[in-house]
Structure formats: C-alpha cells, structure tokens
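As structure tokens, one chain now follows by itself in the form predicted on its own.
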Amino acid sequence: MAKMEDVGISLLNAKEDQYEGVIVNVEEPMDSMAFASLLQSSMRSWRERGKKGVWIKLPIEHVNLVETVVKAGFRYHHAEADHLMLVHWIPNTADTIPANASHRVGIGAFVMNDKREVLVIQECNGWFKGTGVWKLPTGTVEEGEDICDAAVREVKEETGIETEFVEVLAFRQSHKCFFRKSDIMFVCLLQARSFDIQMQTSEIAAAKWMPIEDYAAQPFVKQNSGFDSIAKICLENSNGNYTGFTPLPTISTSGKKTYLYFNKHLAGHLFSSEDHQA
C-alpha cells in the first residue's frame, strides 16, 4: 500500500493520470491512523510536485476509511457496487474535477409487423401500473452497451420478440428524474424477425400487437404532446415520409468499437453500403 521515498518517507502508492493528478487505489486492508499519516504525508508530496486532482478510490471492504478521508478534505465523487470514490483538489485554483455522469440513458422500441400492427405492453410497475395504458416497450442502456444493442435486448427480454436494430427515429431528454439526474431516452426503430410473443411477466402485465392507428389514437397519447409527438413519428416513418439515423460501426480514439449515428437517406452518398452495416 505503501512505498519509501529516496527521503524515507512513507507515500501511497499512486498512479499518475492525463490531468496532472494521481490516483490511488487502496487494495491492502489498513488501519484509519495509520493510513491517515500516509495520506498526509502523501499530500504534502503531490502539493509540492504541483499535482492537481487526487482520486481516492475505496473498495467496499475498506469502509473503515472513509472518516479518515473525508477529515483530510475530500468529497464524495461517486459509488459503485463495490467502490466509493472520493477527490480533492490540491491547487488554489479552480476545481476542474468532472462532475459525476449526469445523465441515465434509455430506449423506446417502435416494432412493426406486415399488418401494420405495433408491439405494445402493459407494465406492472411503475407510473403506468393499473392504467391500461399501452405503450412501447423501454428500458435503460446499461453500463458498456450500445443504444442499438439495448434495444434489441429489451425487447426481447420483455416480449420474447426476435428483432433487428434498423435506426434511431427521435430522442428526447429530460432533468432532476431518477436520483436527480437527467434522462435521455432513444426512441428507436427496430425490425420484428419473429412475432410470437413470450412475455416477461415479472414486470410486464400484457403484451400484444396493436393496429398503429389505434396505439396513436389512445386517450392518454393524445392527451400528453411528448407520447403524442412519438406517435405521430413512428406513423410517419411506417407510411415512408421520415427516416431516422443509423448506426455506423467507427472506432474512438481510444481504439474501442463505437458507432456513429447519422441519416443514410441524406448522406449515404458518403460512405460505402459495409461502412454502415450494423
């Protein structure tokens, strides 16, 4: 956990970041005071090297710590499952830390068959509980998947249906939601490959095809313009008058696979038919 400077003082071990910081992982069980020391004299050393932000990163087994971290002028930046980060900006300037991810991301799926019928549920929780409301099926974007991806997946594992990710139609975003954080939700367009369905029944109440006219026509779409105005696009796009974007497979600077968004209809002129191949 520690090591011996050329000075024979004992510092954390720290690993230095992009932004002129360090972070320290603790992974050996210690105790508070004597970690406490170590944290002293392990600031003193990344103030003098002119060091920015700090990030303490505490395992949930070393919760003994975190006291001892909070008194040294550190704050919470964030908790996992089995972690809590904290930081600490060493310098009198301003705190250029990043914020904690602000934003939940989930989809909306608009799934069609050849009848013109629309795959709509009844959910057994939340807002739309006892209703009789019919919606899209949704769900949130976990933690390394893509938007096409989660589509695909929520809608199988909530009706059983076998689909294929075509384009995103529309997205909306909206604040102060689930923990205070805001919420952007992808309404996407996928294509059915089977069309039986085997709901989820723990959280799904029904699930069925619907004639798009009549999903559109509901009371409560009518009545609230945001499901309104999603209606009123996958209409569009089932009689051909909208396209949305589709995904292209890129690559981030980082070297991962991600993929970029963009309307084929309007600028396919720019990359080949593989370029765009979900």
Second form
Protein chains: 2
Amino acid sequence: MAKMEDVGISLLNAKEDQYEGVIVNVEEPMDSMAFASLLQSSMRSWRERGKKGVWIKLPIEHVNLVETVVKAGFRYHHAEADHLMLVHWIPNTADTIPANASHRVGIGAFVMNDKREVLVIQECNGWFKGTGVWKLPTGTVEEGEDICDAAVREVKEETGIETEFVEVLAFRQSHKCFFRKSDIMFVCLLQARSFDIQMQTSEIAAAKWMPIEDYAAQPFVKQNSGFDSIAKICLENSNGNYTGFTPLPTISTSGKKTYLYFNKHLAGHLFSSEDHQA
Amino acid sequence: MAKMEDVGISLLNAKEDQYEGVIVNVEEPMDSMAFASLLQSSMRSWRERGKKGVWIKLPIEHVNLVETVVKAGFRYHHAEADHLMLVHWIPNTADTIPANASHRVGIGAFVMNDKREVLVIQECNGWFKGTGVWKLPTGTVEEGEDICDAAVREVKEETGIETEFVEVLAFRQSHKCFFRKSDIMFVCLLQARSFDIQMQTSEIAAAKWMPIEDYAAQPFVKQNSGFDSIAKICLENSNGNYTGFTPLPTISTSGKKTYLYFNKHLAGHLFSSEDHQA
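Starting from the form predicted on its own shown above, please give the structure in the form predicted in complex with a further copy of the same chain.
What follows is the whole complex; the chain from before opens it.
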C-alpha cells in the first residue's frame, strides 16, 4: 500500500490519470490512523507536484477508512455495491471533475405476431400493479449491455419469446425517476422468432398476445399522452408507415466496438457493412 | 431520529416505499454505538413486518455512521457528492433492488452557417488535446436536464453561438467510458441564431467555422469509423437527405413533463400540438 520516497516519507501508491490527476486504489486493510498520516503526506506531495483531481477507491471491506478520507477534505463521487469512490480537487481553480452517471437506461419492447397482435404483460410490482393495464414488456439495460441486446434479453426473460432486434422507434427522457436520477427509455421494435408464451412468474402477473388496436384503445393508454404517443407510433409502424433508428457497429477512438443508432432508411447506402464490422 | 413504539423499544424513523420497503433518511448527528443499537431493533421490527428493501441515506456530514451500517449487512447502492445511499434486502428471496444509474449522457452538436460551414472546436484537455483534430462541440447532460436544452447550452458555453434545437440525428452507446459506466452520446442538429464566435478559454483551445467537406475529410475522421459515420450523416443532413428524431412534449404517468423523441417526419401528423403541450 505505502511506498518510501527518497526523502524517507511514506506515501500512498497512486496511478496518474490523463487529466493531471492521481488514483489511489486501496487494496489492503489498514488502520485508519496510519492511513490518515499517509494520506496527509501524500496530499502534500501531490500538491507540490501540481496534481489536480485525486481519486480514492475504497472497496467496501475497507469501510473503516471512509471517515478518514472525508475528514481529509474528500467528497463522494460515486458508489457501486462493492466500493465507494471519493474525490478531491487540489488547485484553487474551478473543479473539472467529471459528473457521476446520471441516467438509468431502459427498454420497452414492441413485438407483434402475424395476426397483428402485440406482446403485452401485467407486472407484479410497482406503479402498474393491480391496475389491469396491459403494457409492453420493459426492463433495465444492465451495466455494459447494448440497448439492442437488452431488449431481446428482457422479452425472453419476461415472456419466453425469442426475438430479433430491428430498430429503436422512439425514446423518452424522464427526470427524478429514481431518487435524483433520470431515465431514458428506448422503445424498440423486435421481430418475433417464437410465439408460445412462457411467463416469468416472479415479476410478471400475466402475459398474452393482444390485438394491437385493443392495446392502443385501453383507457389508461388513451388518457396518458406518453403512452398514447408510443401506441400511435407502434400502430403506425405496424401499418408500414413509420421507421426509426437502426444500430450500426462502429469502432470508438479507444478501439472498442460501439453501436451508432441512425436512420438507416435514409442513410443506409452510405455504409457498406464491410467497412464497419468489428 | 428515533421514536418509541408501544412496547418501549426505540426505532429509526422510516418512510415506507411503494415496493414494500422502507427508507431511513439520517438527518441528525448521532453517536455510532447508539445508531448501531437503534438499527438492530429497527431491522428486527422491519423483518417481522415483512419489509423487503431497506434504504439508508447518509448525508456526508454523518460519515461516522457508514461503517456501522455496512457492518449491519448493508451494501452501497449509490453516492452523490453530499450523501451515500446504502441498501439491504431482508427476505430470503431474490433481490429486486433497482440498479444504480449506469450511463452518463452527452451531446455532440452539429451547427452550420449559411456558407455550408460547420462549427468546430479543439479541446484543452482529454483524449484530443494536441491532436489538431477539429471536432463538433460536445458536452455532458446535467442532472435533470433535457437533452435538447443541454445541446443548446453547451454550444453557447463553448463557442458563444446562439442556437435552436432541431432534432437528434443519431446516438451512440459506448461502454466502460468512465470507470465501469457507459455513455450515450446524442448527435444533435441545431439551427444557428448567431455567428460570431466567443470562445470559452478554460476548456476550448480553438473554435471556428469550417467547410463541412473539410471537416469530414480530416484524416482522423476518415480513419475512425464512429467519427466517419457521424460526419457522413451530418453531410447527408446538410444536403437535405437525412432526418432524425424530434422531441415531442408528453406527460408521464406521474404527471411530469417528459420529451418523447421520434420520427416526426413520418408520424408528425398523428400529433396535434394542443394535445401534447404541458
């Protein structure tokens, strides 16, 4: 954890980042008094070397050090189940520490069979519990998961139906959905590859194929402008008059495969598939 | 903080949530030993009453209680600068605690003047520093901010140019962009309302209007499939051959105004503006 510098002072091990900052990843158990002393010497050294943002990642098993780090002037940046990330900005200039993740991302899945019936469910929990409203299957995009994969996975998990992703028909951004966080929900068109419903009983109270006109005509849907708009868009799509954004695999600056969702119906001719496969 | 029940046992004040859980918001300073004892009695009571998820919100000034809460079996859920949220699932069933926010949301702004020049910048920091690459202005959507407002704000902040939001031309989802978090970047078409650049010097090294063909022809852009695809889409849009998703104000189930982004060019006739204004 600690290292000795030439001058004989113990400092915390830290990696430099590309923004003139340092990251300390606390990997071994430590006494909080000893840590406080190391942190103080390290802060002095980082300040002298013109460092800006200092990050400390504390795994939850080293929770005994949280108070020490906060008392040294750090604030929380973000937390995951197994660790807490704290940050401190050294210079007297405006802090350019990047924002925490601000959005959860979800999908709503529009799946039809060849009888113009849409796959709908009722949920066991949450806002819609006991309302009798039939809704499209929805779910949360998991950490590191592509939107197009999440839609296929959620439909399979909730209803057992196999599908293939087609496109994003629309998306909705909402605020203060979960504590102070926002949501973006992508309405996805999927092509059904199987039709026998196998309902997941832990989250889903009922699932069925429902004539799309009946889905759109539900009083709750008609009275709610968000639901009504999405139902109209799905209906329009089912009549062949509406298209959305299709995923194109591209490579990011750091070499990772990413999907760019765009209006392929207008610009698909610009991209040959060979150019863009990972 | 604590209340006395009929039986004479002190319990933590907690609010019930709509998922058979409870939320404790620690608002007053407390000794960690006293808190540990209260938490233990409260957990027993919640368990007896069939409660499921227990949330504890600890403002950063009560950092002395973090260790106590973790030792009582809680894990981190999320953190903001000023507080830490911990959670514990009581039943022996699968945990249905909602996921933490997983994405940062950003915008890239495509703004043209009437000479077919696009507004481009060079950044002082980060990946592109010193590369000489001219790129579209980009920025992060702030907590609670609409994507369409963020695009207008970022262009104004970085370049001084006044704009009006038109539509989302495409979006890109990338993973592990910032620790374990993902990004969604919306490429937004904005209409310029002013043309004199006033550069923000803290983040921007240079800004100018550049012929769109020169922007798209930069070697870095041509060699990077993500940038090249976006440049092709912007070029196609500048030629009047490409359209994206337009925001429609709708009302959510909880009565909040939300924007639904959709292909208005195909489905705009479905929505009269009176129906959907907030």
